[in-house]
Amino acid sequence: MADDFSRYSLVIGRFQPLHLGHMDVIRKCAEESDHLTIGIGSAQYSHTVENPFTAGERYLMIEETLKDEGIKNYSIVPVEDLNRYSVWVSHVVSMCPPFNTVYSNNPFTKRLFTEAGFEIKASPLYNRSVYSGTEVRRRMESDGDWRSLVPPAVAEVIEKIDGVGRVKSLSGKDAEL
């Protein structure tokens, strides 16, 4: 019997880096979906204060974490930004496996996908004052406890690529610069 893709879903985030709040969202979305596509948004950006990690590094963080979690019903797709909103949804659709449902809390994303006929579901929000990429990067800059905010596999990737050194360098907090 052919699959109608009715329980195929999409969630998009920058994952700069993937943190425990993201994982709660991904876990819930994967449970509700036959197949979850995880879109790595702003994939073309890296080595900036807001986007220090490459799409490949973010892919690895996600993949290693999902492997540890035992989640298997997913695809990971880097999605570059387009500054032409009238074609952004078709761009995302062209990059991803089929999906009918989009998980998002972003009003603009919700509007664009609604206008294109997709079902929208709100992403659960988990302690966003602590679980945010901004907070993880802030703690990296200040030698704070960032590891408690990310899955162990993410901490391993960040350590292997000297991600803390990169974040400090990009923010101007590196004493050697």
Contents of the next structure:
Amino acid sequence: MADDFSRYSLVIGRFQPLHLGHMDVIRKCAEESDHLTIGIGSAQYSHTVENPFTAGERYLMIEETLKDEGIKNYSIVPVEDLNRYSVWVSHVVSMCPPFNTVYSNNPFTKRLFTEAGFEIKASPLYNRSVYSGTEVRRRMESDGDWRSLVPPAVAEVIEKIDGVGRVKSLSGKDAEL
Ligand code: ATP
Ligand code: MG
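Got the form predicted on its own; any chance of the form predicted in complex with adenosine-5'-triphosphate too?
Time for the whole complex; same chain goes first.
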């Protein structure tokens, strides 16, 4: 391990829910870093169509999956949104362990961290047409095969909390007529 935080990094997403595309990045980042912080963005939201799961549920999905994968050099930090982008990076910094490198493909996230002087690494998107939170939620709503898009531990947490029932009721599809 280096004697400073130069190989400490951050990856940030909403993880609604954690899917195999996220895991492709997380696995690579954890390997390339001494320590990886996984920031759970929009942490204050739950029970909405775009953000069905609470920060705690998302935390558990990530923790159980990384346990199965044998990844140990990480922290998970829920980060609430700030509707003031000019100070969002300092807000993230104030909540997280030290980091120097940010892994992101999101243009807005990249811009904000670049302006603040962080090194950005973009990792290629892994089969993005199916591995996206939006696609996982769409399949949950329509009784499609969402399980093949997420790690087994995520499917298990979603089953325990009746996540599919929640997503369906939020979408209004099971509303009583
Ligand atoms: P949603 O559709 O709900 O917005 P998402 O799949 O875009 O979900 P987010 O939780 O918004 O995922 O997290 C975005 C971060 O995850 C970005 O940095 C993005 O680069 C990374 N990411 C998302 N999907 C993939 C993928 N298929 N391969 C690699 N990285 C991904
Ligand atoms: Mg997204």
